[in-house]
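As structure tokens, one chain now follows by itself in the form predicted on its own.
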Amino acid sequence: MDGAHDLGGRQGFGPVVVEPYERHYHARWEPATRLLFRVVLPRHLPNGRDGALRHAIERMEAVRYLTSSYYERWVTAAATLAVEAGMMTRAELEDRAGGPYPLSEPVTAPTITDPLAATARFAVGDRVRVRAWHPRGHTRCPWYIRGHIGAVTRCDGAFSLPDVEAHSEHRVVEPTYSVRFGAEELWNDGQAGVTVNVDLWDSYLEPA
């Protein structure tokens, strides 16, 4: 889906700040987030559903997902997908938290109930376009190389489509390719002989 956690190639943002001694947690609550994820919620969730998590996340309300930390937008799915799983209501969670907690926005995708597997269609070398559509629900395709046309410099391998992983009980594996683009194709800024390469699943892709 498109929304605000899809920054890439986004401006005005300010830089990236790189802690030089960056711990792993900066508050004790921290660590709890991911004891949910590993061990809580996939025992309510089909699939273990990764996939879900980060749709989860992606509709968080535009302000709050920006003004949130790492593990605030990962508490907040937890408590999304908890009570999305009937594991408690929103009542129950709001008691417990003592007061109104921010839920993401409702899932607007369709259940996919009869997933189709794609095939490997490309090759090292072949150009490609990247299809250009706007699902309502997850993809890990961005939003800023849709519709543009890149080359194939690697096969990575099949593996879960999370478009189908955070919309279904059922997995699909697909073939994935790491696809070279040039900055002038994505952003048409000059920026000659400047590529980026971008990791994508089969079936985000067209013959260019």
Given for the second form:
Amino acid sequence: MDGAHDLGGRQGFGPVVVEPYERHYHARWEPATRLLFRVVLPRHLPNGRDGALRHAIERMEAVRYLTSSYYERWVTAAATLAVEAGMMTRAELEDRAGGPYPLSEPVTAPTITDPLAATARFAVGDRVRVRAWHPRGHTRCPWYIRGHIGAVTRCDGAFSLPDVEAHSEHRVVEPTYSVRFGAEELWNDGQAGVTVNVDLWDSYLEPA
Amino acid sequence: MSAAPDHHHHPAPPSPIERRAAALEELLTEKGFVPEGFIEEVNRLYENDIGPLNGAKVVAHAWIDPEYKARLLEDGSAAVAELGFATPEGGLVALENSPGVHNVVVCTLCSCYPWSILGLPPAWYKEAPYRARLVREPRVLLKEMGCEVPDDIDIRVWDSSAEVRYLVVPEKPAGTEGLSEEELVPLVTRDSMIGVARL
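Okay, that one was the form predicted on its own. Can I see the form predicted together with the partner chain too?
Below, the chain from earlier opens the complete complex, with every other chain and molecule after it.
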């Protein structure tokens, strides 16, 4: 989905703010939330994995996504999955929290019952074009490279296609590649000597 | 309202996010979904701040031992396993900085990071400005972050959007010729292994 999470290349953000004396966790609820995902995820979707987890975060209302801290997003996503899995109701959460309990928006992509077969088409050196499409569900193909041409520079292992994993009990295991794009191809703004290298599943690509 | 919080005598009321997080944990616990040992595991995670020491040991070893460095660049997963470190599930790729190339890593879609090698990511790595800007204007952003990359050095940005995780191998700083591997380890900063600092 073209959500607020798909941030690569978006403009209008300010400087990177580095916390002084940074701690990995600021409060106990942060690591607790990380662990609660392990409890919730398998009940939301049998053999649920990262795809469903990430999609629950991506489904957050866009303004809330951008104004929440990292672990606030996890709380919202974990609670959303718990409610969707029937483990509790939103009313129970609101009662207990003593106030509104925002959840992520519903899934709008259809459940995948008959996924396409995996493809394995490319080798190092191949020129490829990223498919220009806008899926409603989860994908790991960032928006800023869609339609652009790059070159395969590395072949990595085959992994479960997130687009299927988040919406299905099925698994499609496809090769992944590192694809190199020149800044002139992506942004055409006069930058010299810059490449952006993106890791992509086979079915995100077409021969160019 | 300028007084510093005094947790001993006047605990601040929990914030909305603290209340929401507690509500979720309590309901899951009361309904019997939370396994035994959960509290202990949370405390263990909370108390053990995992630092980036593993990555620093890998880099220092690569600086000292050219054959190890070659193996690291060829197969990062196997090379970190040699030193006894866990490899990310989808594999580790080591990226070598050189006089002509500077590498820097980001995850534009979420916050993918080589946890077993660099510990937990810093907050800025997970937030919007870094994720939005690094792929678009890396030279500008790096300079803002105090890492000036001259125009004659190419910048390679790596967006960890699939399963591989990345470790930048910074150049060995000048003037460190006489130092032992143990003396080199503390020179390798986390930021240099993400690629937002040069040593």
